[in-house]
Each structure stands twice: as structure tokens, then as C-alpha cells.
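Shown next as C-alpha cells: one chain only, the form predicted on its own.
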Amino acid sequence: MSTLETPAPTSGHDAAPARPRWQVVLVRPETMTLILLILGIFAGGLLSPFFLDISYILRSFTLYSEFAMVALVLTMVIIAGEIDLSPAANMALSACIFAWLQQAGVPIPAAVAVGLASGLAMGALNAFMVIGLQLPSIIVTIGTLTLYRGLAQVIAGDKSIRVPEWFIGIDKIMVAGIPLPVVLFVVVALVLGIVLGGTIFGRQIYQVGTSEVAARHAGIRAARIKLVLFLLVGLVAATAGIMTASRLGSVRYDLGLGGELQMVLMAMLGGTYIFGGRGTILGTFLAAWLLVIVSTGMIVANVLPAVQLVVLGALLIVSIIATNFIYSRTQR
């Protein structure tokens, strides 16, 4: 009569150690997101008194409050294996379109829907080309980046069309003290962070973003997935735009013109994983502040326009180096 072999238990030499909290957590891209930021404002310190001024930083935040907004959902993006380089084309065209109905004597409510709606059918189309085309959406979002801008520049042509005077002035408003586009970006912020990190939906992206085949064998549907996050980019380009026509008082075919950097910026700094799969919205906050650290640093300190845009793709470059670096070595 034979008996049963049950496995030795396995040897805790055989077993990798784990690795002390600490590490854990030093050893992370929002963590080094969070000291570059400390050191960008310890330096801007040394180079205007004014960096030393919530209020200051503050303001200059609302210059760019546009651009962070709409990175957070494009770090979904990529954190479910895609990427869109067309949000900042989206903008100038959802602004274009609102701004010419506008001024073509729609009401203003009627104009701001129909805005949102083309952001909307924008994202549906570069959904349309990714998931139901099967194209590889960097190529996709480099056409309708030129697209879309092409299109602002017919309905705008070379000159700008105004908006109402009492439209004017969205980062004038304060909310607590706090200027309006700065609280817009906070609360974006945490509601994707609570749909990334403690949903369903968000654990469905990252899985999605680390093996899509795997994701499907496991019932995740990964197409409607991609779908929802191309909508939700278009959508919020498209509220971006309207709200940066609000801020400049007026709207040309090259608004947002070279965000497409500033936005894949804030998520490579922060830490999202540009093959996707990992990544995080609190590094993305992190690396909004940061850019905006750094950029106003450059222009209080008279550092040219051209060396500015040599600074910030040096960054783009190192983040993703060093994001690639970490993750190599770590576990999400």
C-alpha cells in the first residue's frame, strides 16, 4: 500500500528576504518625484524670495493647471499600455469650436456643450483607430494631433477670436483663497486616485497595462477599458480648453501649442511606466508642482525660451531613465 509524498517544506534560505519598509518606500519614482520637488523649491528659494510665497506659487500653478489636469488621465492612459500625444491639438480645437459658436452668437452654455462634446468625439475617434483599427496609438495620436490642430486653424484662421469680458478670468476666482483652476486640478486628482488605486476599475487598468492577453483570459474587458480612458482624455482636454480660452481672454489655433511635452512630463516624472502597468496619480501631482517649480525657476533666472525646452526634455529623458532603472529592481 503506497502512501502519499508530500513536499518538503521549503527552506526560508530557499525564500528571497524581504525587503525592509524603508526601502520599500525610499526606493520608489514618487519618492524621488517628492525630493527633486523639495529641491526645486529650496533652489527657486535661492533665486527669488518669491518662491518662498504660497501665493506666488499659487498663481504661477494656474498657468499650467490646464496641462496637469489632463495629464492625470493620461497617465491612466498609459498605464493601461497606450499613450495619447493629442490632447493639447484637442484643446485648441474644442476652444476654437466653442469660441467661433460663441462669437457666431450661440449662447454660451450651448457653446461651452458643444465644446465638450467635440473633446468627446475626439477621444472616440482615436478610440476608434486604437481598439477597433488595431493601430499602434503613438501613431494614431501623432496623426490626429496634426489633424486636430489643422482643424483649429481653419475655424480660427490666423486671428483670435475673443470671448465674452464677464467669460474672462477663471483663475481670478478663489476658492478659500485658493485660486479655482488650482482646486479643479486637487479634486481631479484625488477622485483618480481613488479610482486607480481603490477600485475595481483602476486594479482592471493596471492589469490591462501589464498583460492584455492575460487581462482577457481573466474576463477583464480590456477593449471598453481603453475606451472609457480615451473618452475620459478627450473629455477633459476639451473642459482644459475652454477653461484655458477663460483664463486668456481669447483663443487661436495654436493654444496649448508643445503641451504634448509638458503633459507626457508630468507622468514620466512622476513615476508612470511608459510600457505601462505602473504608475500612479499622487506621482503625477507631485511631478504638476515640480514642472511648475522648475519652469518658473527658468524664467525668473531670464534662461531662454530654446534652453527652457532643452531643460525639459532632459528631464523627460533622466524620468524615464530612471523610472526604468527603478522598476527594473522593484515590485510595483
Contents of the next structure:
Amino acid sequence: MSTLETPAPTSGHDAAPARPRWQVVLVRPETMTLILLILGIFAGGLLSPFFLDISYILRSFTLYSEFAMVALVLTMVIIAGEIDLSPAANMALSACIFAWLQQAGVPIPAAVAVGLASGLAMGALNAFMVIGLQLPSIIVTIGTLTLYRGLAQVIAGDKSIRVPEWFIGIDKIMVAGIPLPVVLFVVVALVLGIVLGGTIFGRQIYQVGTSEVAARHAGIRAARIKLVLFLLVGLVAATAGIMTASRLGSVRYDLGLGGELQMVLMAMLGGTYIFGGRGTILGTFLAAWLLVIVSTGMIVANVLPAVQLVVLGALLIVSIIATNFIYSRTQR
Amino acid sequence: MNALRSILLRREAGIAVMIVLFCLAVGAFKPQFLTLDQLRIILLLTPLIMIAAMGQMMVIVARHVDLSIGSILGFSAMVSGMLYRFDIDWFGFDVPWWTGIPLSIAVGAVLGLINGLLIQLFRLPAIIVTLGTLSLYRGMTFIISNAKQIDRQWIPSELKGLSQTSPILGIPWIIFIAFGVALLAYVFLNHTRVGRQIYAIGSNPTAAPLRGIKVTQVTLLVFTISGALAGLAGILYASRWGFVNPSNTGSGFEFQVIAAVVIGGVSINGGVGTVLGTVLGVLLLGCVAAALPLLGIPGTSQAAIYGAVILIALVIDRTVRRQGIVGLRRVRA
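Please could you give me the other form, the form predicted in complex with the partner chain, since above is the form predicted on its own?
Time for the whole complex; same chain goes first.
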């Protein structure tokens, strides 16, 4: 395809002709995600008639909606050039704190509030270590992942803590025929999509991720933006943890174990650039559905859980290779 | 005075002081902590971590991280376990008991090499790749084992003997193996060209190729070593605990190892770290693990303590960077 390109003139900004619009749209990673999603639904439909039943897919999605919600915020963190591996452990600890408090007789609303506040505090600890102490977020969140999960184990021990009967079943509540967790996920996606794509704050996230030094010189408060993002991850993770508690009916310290893989996978499948500066909420939104289709497809096809682990791991690596490839081809 | 000062300025001094203070503090409450018996318990808690920590240390010095070692440990232990389990009719002769050792190391090396290839050829961040292979290798462990545990009766007694019998002083073989690996790592990192090149890559990845260092080959080697040592830890797991379980074996192991390495003063920014420091980090972790039951702290709090220890070590690492423990005083002032 490079045979048609003329040698670049020595000067002039308009040297390279603008790409045709269809090409720009087609090589976006989100487009790939969408195509994969359509293929997945098509393949699933051949596999089992269940897939043509929208309410079955919606019900399956409730199993992943908590991770998917956190993945949306995580996308913004990765775009800002950081990473957070701790939200799954945060979910477990927030849920354990909440469940332990309500078991000790604290009224549910207060227990929920404390659970959310503790999630916020966990986000604040991450932010303090990464922004205040200038430590790499990769290793910091490996540490806090271990710490949060460990504290959850201290609180809950090896037992599971039950939540009251009326609190159980957030996934059974329907809003216009759609399970509440799915509705919440869509609402969060819409809000974050507007924030990231249509506000000054959102554009600044991209700038921080593209070049933090340049962003700071341009007067962007990079530290403050990252602080907001880490706090937001903490808060949304705590919400997700309590939602999981309501869906499962009991809380154990291993709630959401290994969820960091799925969250990162959703962000990567959606075309978020691991080195920061690129990615969209729409991509992660589509990737969440794709992952649900793939996972549900494997369950319907009676694939062993072990094979599912292999597929998820391989999918993560393939998606990041593909995304990097697309971005390296479309670099201006 | 100058000699003393230069010793105190070394990062390892800080860890040694921490170990001594910790042991004295625990000993003040529970005098039995300061006995030789307890030393044996501490040493027995550490060999697996120490072996894998040597590999992880090289990876971190080269400015990467390997999250998949727990799964590599599980997979290679399982491969050897399967060998022992089905050894009856293999090619008509009995497989000698030690076959599992080179087999595990080789399997681990291959898995480590796969990590390295993905990271180096596609220019991907190690953390994401090894997060993916963590899941991938763990799933493979389930698949090859059909989700069944390798029970005690399948593990050869000679192999189990490695962690029970002792050549000298009542110290089991497994501890000698661990310290032997540490010694080899020391020689490799300090007295070979490739070993020094690992530090050069970690200190300045941009400058390293300009100095004629073959970054790709060295990085591949580092990940292969890390995998091979995780494999060795895998077969020793089978020796130490007498079983291999597809879901438990090695799960969460990576966090203990990373904790030990980071406590040992290996800088996460690459290029800094010594074998002695890592050994001390492992020992400190062993002391903590041994002290918990004595102090009546339930075992469920172990993970939380490891996590806290990683974070504290990170903060200390930042403060002490290039200044030794004297730096702590300067910061406080």
C-alpha cells in the first residue's frame, strides 16, 4: 500500500494527505471490538438458540456487570498513564466491611455508607503512594492488592458473612425489563463517556496520559486529575463490591478473586492503549459485552472452567498485541 | 570509622538491623523465638521463596516484573507430578525419582521464555503479559491434571526426603539447595558479563543498546531464568508439602516473592539490587511468618501483613535510595 505514496516534501505541514474517513473509522480499535462482538453473537446464535434471547444475555451480563463498571473507570486511569490492579481486592474488602458491620447490628444504610467510604479511602491510599510518593502505580497496586485482600481475610476469616434476606437480589430487580446492575452499568458508561469525550477534564486526561510533562507545562494539574481518578476507582469498586454482596447473598474474602484480570482485559479488548493517552469508554463498553458473550458462549458450550482461564489469559495477550499493532499503524 | 560508615551506608545493613530488631522484639514477648529450633523453622519456611526470589530479583533489576511465577510453579510441579503418577509403564522402565527436578526446571524455563518472547518481541509491558500468562498457565495446570490433585503416595519418598533428611547439622537438603541457588545467582550477577549487563539494562534501557548490549537476548535470558527457578521451586514444593494441587499450588506465591524482593532493597526502578539484600528480605519475611503463630496472630492475617510489608518497603526504598540508612535521618530532619 506504500507504493502509491510519494516521497515526503522537505517542508510543509500538509505533506501527508488526510486519510479517508472510512479508513479512520475502520482502523479504530473499537471498530474491531464491535466486529468481534457481532461475530460473537452470530457464532453464539449458531451454537445455541439461547443467544437470540436478549433477556438471557442480559441476565448473564449481571454476573459481569460489577467488574464491567469498574473497568470503565479503570479505562480512564489507564488513559491517564497509570494502572490500578487493586479494585478487585477493594471490592472484597469494602464488601467485607459492609457485611461485617451490618452483622454487628449497624443499620444497612450506615453500613453501606461506611463500605463506600472505605472504598474511597483505599483509592486515596493508592493515590497517596502513586502521586504523593511518586512510586510506580504497577508495583504500588500489587502491594495494595495483597493488603486489601489480606485485610478482607482478616475481617471475614474463612467464613462467609450472610446479608439480610431483603438486601439480596439486586440482579432480580428489573427496570423496564432490564436487570438493575445492567442499567447501572449503562448509566455509568454514559456519564463517564460524556466526561471523557466531551469535557475539558476528559481531554486533560488524554493529555496527561500522552505526555505528563507536556501536560504540566500546559498548566494541567496532572496530580489532581490522577487523584480524582484513583478516588473514583475506589468508590466505584466499593459500589461494585456491595452490589456483588447483594447478588450473591453472602460475602467471603475471596469475592471477586482474580477480577483484576477481567477488568484489565475489558479495557484492553476495548482498545485502550496500555501506555496511556488513547482509548475510549465506548470501547470498554463494547468489550464488556464481548467478554460476556464469549464467557457465556463457553459456558453454554460446556467448556471447562480451566479452559476458560486459558482463553481469558490468551485473549488478554492477543488483544494487547492487536491494539498496539493498530496504534503503531495509525500513528501520525 | 570509615569502614563502619561504609557498611552502614549499604542498603543491606538496614534490612539486617530490621531483622535483628524484629527478632529481639518478638523474643522479648516470647523467649522461645530466640532458640535454634525456631531458626530451623524460619529456615524451612523460606527455601521456595528464596529460589524464586533470585529469579524475580533479576527480572525487577532489568526493570520488568513477573507475576506468573506462581502459576509456573504450579504447572511445572504438576508436570512432574503427572510423571510420577503415570511412571509405572513409561517405556517399560521405572523413571528415576530425580527426573522431576530437571523436568520441572525445563518446563519452567520454557514458560518463562514464552513470557520473555511476548514481552520483548511485541514490546509489551511485562505486568500485563504476565497477568495474562498467570491465568493461562493456571488454566493449563487444570487441563493437564484433569483438575485432580497429585496425592502423597505418588511423590517419591526420596524427593520428599530432600526436605526431611539432612546431610549435616540437621539442616535439610532443601535449605542447602536454596542457598546454593543464591550463591550461583551472586556469582552470575556480579562476576559475569551478562550479569552486569542486566544491571545496565535496568539502569538505563535507552543507553544499554548503545553500549552494545543485546537487550533482547539478555531480557529473554532473565525471564527464562526466572521461569526455570520457579520450576525448581515447583518440584521442591512437591518435596516439601508432598502433594501438588492444581488450584492451591503456587497460588499467591508471586506476592510473597515480590514482597521479599522489594524488602530486600531491589529497586522497582531497575538497576539496583543485590543477592545479599534479597536473601535478607526473604529471611525477614520468614521471621515474620514464623512469629505470627507464636504471637497468637491467626494465619489469615498473613496476606495482609505481606501487603503492608510491600508498601512499607516501597516507602523505605524511596527514602533510602542511594543513601543507605543514613538517608532516613536526613529526611526526618
